[in-house]
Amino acid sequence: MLDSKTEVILALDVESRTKAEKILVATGQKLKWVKIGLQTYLRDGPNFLHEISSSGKEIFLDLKLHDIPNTMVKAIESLSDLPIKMLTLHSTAGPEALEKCSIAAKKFLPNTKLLAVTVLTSMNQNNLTSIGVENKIPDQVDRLAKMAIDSNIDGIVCSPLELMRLRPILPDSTTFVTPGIRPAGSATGDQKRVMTPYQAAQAGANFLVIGRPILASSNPEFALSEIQAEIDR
């Protein structure tokens, strides 16, 4: 387990379930979190996140529903039989869709968190704007993360940019997800929104989402190590 108050999670975004299983191999017992996105669940559906989670692993799924409050709700319900411990929503759904899968999860996923996706870490402002959103990328991410935690919902999803300035509007007890963690001297790719796992850290993030930089590694243990260290500096 990490020892440390912020934890990593591995973005599980592969091509393939052979070359999954040869990553968590690879990165040896100090990895805790596993995120599974929907790539990874389309691909390799249920049987894989049991299979993770016999392991000794948590899971992330990260589904980011979207859809109209009753379908969201018996997604929910679908997965009920998972053992996942953080599920994403987008909150653009609306707070009649936050609210009603949160009493869902009460019942079918006592144990899971529900996240709220704000601001997409691949968004600047240009693509909010292009999509007919005029306020400009602080105030969207305020406005939903607001809406989501007043309708019942555990945690937020956002850039690590915002950490600082959403920490002290929204409970103690929320939880914090950051993307777009990038370690000092690695390339962005494209994420637009970026921090340092250290920074993100000292800004109040319960967990790192980081992919790239440990999937791309000759030794994943070695960069997940390395970036343990840099976090607890």
The other form holds:
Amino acid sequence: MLDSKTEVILALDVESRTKAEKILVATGQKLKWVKIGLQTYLRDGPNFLHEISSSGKEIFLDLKLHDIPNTMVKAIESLSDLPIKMLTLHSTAGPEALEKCSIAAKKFLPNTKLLAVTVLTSMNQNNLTSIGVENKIPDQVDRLAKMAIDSNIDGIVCSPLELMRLRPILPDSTTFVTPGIRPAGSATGDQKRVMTPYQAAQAGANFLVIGRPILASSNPEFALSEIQAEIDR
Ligand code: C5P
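Would you mind generating the form predicted together with cytidine-5'-monophosphate now that we have the form predicted on its own?
The complete assembly is shown below, putting the previous chain first.
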């Protein structure tokens, strides 16, 4: 994945299905990838995924599974008919859970890459320390990412700030997906470890996950085009 072009994934985190459909129409053919997270999946369910997929989009289902190994494996089994290209798990579920999920995904979701979330991009060092993790953020991300890849997970979700360290220590085939993307001048909100789309693409991200900077724009199609132009610069 190292030399491939960086692609934008729209995080479709909106308050109603009507709004979600409106954004999909507004962004049109410019948008190839859609990320469905808890807000939209819990409300609109699997049927919406089938609808989005039949309109020609690729789907990243961001459920961030985190449970005991058996429950995670059964959750993957329950997703088996869904048209999803990427699915997230929390790496902190540990190596046994990740390895078992990788085996289950080969059987039940053979066309889906599993991605391990490392340290959430909304966390800073104080937040990490407050949950009892003494490591510095970059060391913790390295540790979780290496563990996930050793457990046969296909890709890593991290801040673009951590890509420079991770690229050299993980196989070239690793898919890197980075949230925490903010075009210059846009509000960071709860995101703390951020970079611009250009910086993240330069750092080697395969996919940039972007929500509010596009969703909050009065012209989402234009916001998306600007971001794509910035990446291609
Ligand atoms: O609106 P914004 O661009 O901050 O959206 C980022 C998206 O990426 C959200 O849907 C969030 O759930 C997701 N995400 C994240 N940090 C992670 C993993 C996923 O922000 N580590």
